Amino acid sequence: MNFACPVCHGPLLVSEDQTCLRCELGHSFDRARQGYWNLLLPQRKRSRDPGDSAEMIQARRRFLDAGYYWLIAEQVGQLLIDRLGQDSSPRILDLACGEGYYTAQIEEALNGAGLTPELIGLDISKPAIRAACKRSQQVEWLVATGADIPVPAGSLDAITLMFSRIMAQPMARALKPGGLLLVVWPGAEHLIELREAIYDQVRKRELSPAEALSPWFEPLHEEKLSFDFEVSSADGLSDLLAMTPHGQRIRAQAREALLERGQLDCHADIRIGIFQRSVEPAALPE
């Protein structure tokens, strides 16, 4: 997979022995012992430790781990087959990846397909790529901003955006023309059971990332994907409370109800959108 350097934006080449980027300026990047390559230049933090904690990371991973999710990784992994299996070796970067989970669930489906995509993993949590060099060591993972992605323009088939925010600009300038943004968002029903019990009043609002991307992308494909789930432990109910924003908000009287409980029967919303980049490249602000 081709870089580009977060200085200069010029092409990042790999050293023979695996363990350092450099562009052609002389600007250098070395491969930390866990895998990844560290992108992110101390000016594009915000703070001294950016992005989801280390604890958060782990609660998200025994969470995910333990396979509440997992419909909708094998929902991701089919559409991506269905798009993209006329190309066999696909280049896909998952933004926004956190501790991997979905990053290996498609790598493992696109491989099963037939298919051996190239993928990068890119959080701005240290901690996250760190948890998820442990889930594939054929995946190039990156501690890097998606404010800034560094790949070169116009270089990715497609990239999936799970549960994050939208940065339209960045994403439409590292796809390729015709290039794929599959995008995961709660629908206003996610969570409703764990709201409830947290909130005294709960909004329910319908959202869509369809206008955010505007002008850059064109809508393909919306779906919406339903299930219901039960969290069975005070240890369970724990992690999902430190996975979501719900967990910083709750007030400790709330919270210590609700591990009290113990058990939960939760209904999952999800909306999955397919959209294609729009924007020739000199459309595109530099």
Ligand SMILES: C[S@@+](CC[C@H](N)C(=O)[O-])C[C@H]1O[C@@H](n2cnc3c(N)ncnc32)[C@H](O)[C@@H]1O
The other form holds:
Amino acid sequence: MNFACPVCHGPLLVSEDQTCLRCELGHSFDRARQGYWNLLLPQRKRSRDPGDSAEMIQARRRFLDAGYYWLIAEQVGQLLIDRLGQDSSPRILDLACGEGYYTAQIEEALNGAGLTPELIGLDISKPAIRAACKRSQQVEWLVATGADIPVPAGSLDAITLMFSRIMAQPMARALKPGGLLLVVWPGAEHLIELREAIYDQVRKRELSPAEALSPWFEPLHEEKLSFDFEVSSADGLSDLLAMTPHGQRIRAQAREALLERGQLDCHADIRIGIFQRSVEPAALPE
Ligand SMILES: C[S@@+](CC[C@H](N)C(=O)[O-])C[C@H]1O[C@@H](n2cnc3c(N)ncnc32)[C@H](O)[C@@H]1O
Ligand SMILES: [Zn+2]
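Give me the form predicted together with this ligand now, not the form predicted on its own.
Then the entire complex follows, led off by the chain already shown.
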């Protein structure tokens, strides 16, 4: 375990009984009953309960546990094994890990390939990390902000960032020079049927993280993962809505119509990009 104090950025040492982290200046953080560390400072919160709500988390958990996105988890695991396989215990952070589905899948895949990674799952949402604790006891789960990742500078071999906002500078700071960043983001056709059922006009925007990452990262590889899946119950559709931003934007009437239909053929259009932390990156703030 190698964390940095979110107040002074000095190293955090774990107490003998493993229940408390403390830095040299005396800032201390207790381990929560569920097993995670809360390193989110109150002044870092923009709201009382930042990040995804308990309802969104439970919906995402049910949806992901149903296996609809298993292919994504499998491919991410394989890419990490291919790229990190020479190092038997890489230190990997799953940033904005949500309720930990992908983190746990990554752990399983790497263990299956004979690697013993040191895995950290970090999210700003307390309900997300509480749920994540139930997925694995080997992963170090953190409630913290990705805007100030509480690990020593240059201490990570890899970061995974899936379906989440790009926080380029803090990721560059936390990674070793030459470290890997694996980003998963939705392509223009992702969940197109769902969006067509919700919006009068569907915008097909192609997002790419490359520009936001460019001062500190070099693109190494990009691939497209497309597959179809069927959601065949109103509950499944309700979960899919609740775990996407669409759920908050859908009008009541459209929502009712969709749930009444109780079935939707869906298309997943996913991009996976691998970036490398530049060896001589642009200057980073301390
Ligand atoms: C769309 S979810 C993706 C979760 C997970 N990666 C997955 O694919 O299942 C985005 C996550 O980002 C988290 N989040 C939002 N702002 C954050 C921040 N500043 N630092 C860390 N996590 C954040 C939310 O709480 C939420 O769990
Ligand atoms: Zn401190």
